[in-house]
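The chain below stands alone, shown as structure tokens; this is the form predicted alone.
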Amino acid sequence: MNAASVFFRVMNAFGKPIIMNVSDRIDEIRVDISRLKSEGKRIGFVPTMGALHSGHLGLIELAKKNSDIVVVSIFVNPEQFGPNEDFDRYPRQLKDDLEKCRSAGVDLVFTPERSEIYDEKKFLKIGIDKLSDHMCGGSRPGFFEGVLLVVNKLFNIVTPDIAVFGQKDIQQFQIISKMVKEFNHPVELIMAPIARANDGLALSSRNAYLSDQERKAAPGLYRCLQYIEKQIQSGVDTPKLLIEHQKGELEAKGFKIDYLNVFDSKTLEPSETLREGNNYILAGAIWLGKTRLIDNILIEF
């Protein structure tokens, strides 16, 4: 007997599985999935690179409020690292990452290897038109266009009815909700609110790489978003000036810009002037030491 058949055998009294499934492979991951939906039932799907966190729980909570069935994709993908970045030293803990999963409560889990999801040979590529020209778009080129590619790929592995993504990537969220609305996915798209530790430090897999003082400082980005972001509440709506003292604050305190700025909602381009009615991003990204943090805050003004 496979796993798919414990699976699909071992059902408590409501004929939900009490065992949690895992996969690293495409045949049987779509086996799983489809018995499923003929079951009719409704797919919840939360893609990760692992070393799973709170934050990560968290869009595994909201994709079981949102469906009958939760799968989870646990895959480094080398397509979004550019060669000078962290792949090889990204944080890689399955057993873990699959303890958490059984915990909150998710169905399925995809695990696959790098040849199980490229050809060793890629004939075929992603493009993106300006949307990834600014923000982490225009200091990683190339990440997006990975990112694309593998979500583009797990889509149509999964064939999920939702997926749930969290807000600290906004950029990421509003590039792939595009590629669903012109790629014609049958998928609708949840975005998660960032989670934050006590401090205010938006949780992600890299702050592992921080150092203990780098941690304590770590929050700062984020004081510095809610800063500005008070200052446009109460009428600011030139805030370049505002921005480039607050990039000037920073660099006191040790930390490197990425980038700091507001940016549209739709186009993700700098807005230097806000007008009422519209949707904007205020976003940065900074470096502390050896390890990149990003952050946002959405406004409305």
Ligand code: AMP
Given for the second form:
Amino acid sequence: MNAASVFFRVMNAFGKPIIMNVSDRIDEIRVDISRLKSEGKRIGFVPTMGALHSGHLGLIELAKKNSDIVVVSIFVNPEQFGPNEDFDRYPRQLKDDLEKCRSAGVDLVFTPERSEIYDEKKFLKIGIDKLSDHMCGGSRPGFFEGVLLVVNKLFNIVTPDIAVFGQKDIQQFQIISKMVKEFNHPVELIMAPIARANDGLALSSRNAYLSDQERKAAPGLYRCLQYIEKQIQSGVDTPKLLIEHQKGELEAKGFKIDYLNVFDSKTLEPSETLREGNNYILAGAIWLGKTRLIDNILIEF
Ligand code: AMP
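Requested next: the structure of the form predicted together with the ligand (the form predicted alone having been shown above).
Expanding to the full complex; the earlier chain stays at the top.
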């Protein structure tokens, strides 16, 4: 056990110590997990970048319901940030995160440094065909390749039976689902619904960047998605004009639109005409000042 590894001990209702093991080392995590697996325990996994909020805690809760042991990873993955993105200023609050994990009943927390996960030079990449051409993939080149790289590694390290990801990052969920299928990862994926603040804003670690004024305006994205959803549910099957109009409304309120559209839930390509019986993702990403916010609603047409 190295210096960065910590044991958290608290007492449960029966006075028995509950131990949350925290390690930044792959070999330690592997030893713990193979012991637990040899005891017949089902491993649930929640990968995160930290700065934990109620959305993450919802994922942990779902993992607890579907497994015996919950493993959380906290790693701000440099490979999924572009050169001009917010890697350096991404919120890091490990102490607070560990406290939240402990209170939520997490069993193991993996907190690797960059050098534990990545070699200085990498010779291999994971490529994505088409699924990352639109939505967040369209405006953040290389983002999903970086996500797949780290999730692939984390799955190989943690070897979970189930893994929970949030609907908030729906494109991420769909692309990881494809990776699991095509690379034969023996893991079942569970999607957690979007956790929202009372005013509808999807919770996000990046909400911490918002000024008071931006925070007040931020739920406008969800309200706009809800309005478009309502129109679609009441029969609009070619939503292009409706969406263009809503973009204008958002821009008038000071939002800068990255994308706002309806996408086919399987191909993740924009859908101009909605067909009965198909599933769609109504999704948007906007900039409020220096903060990029995303949100989505799933639509069964
Ligand atoms: P992150 O730490 O932002 O990489 O997120 C870790 C996981 O939490 C991902 O699977 C996200 O989709 C999920 N997540 C983040 N915010 C929310 C939210 N508001 N509701 C549900 N899941 C979320």
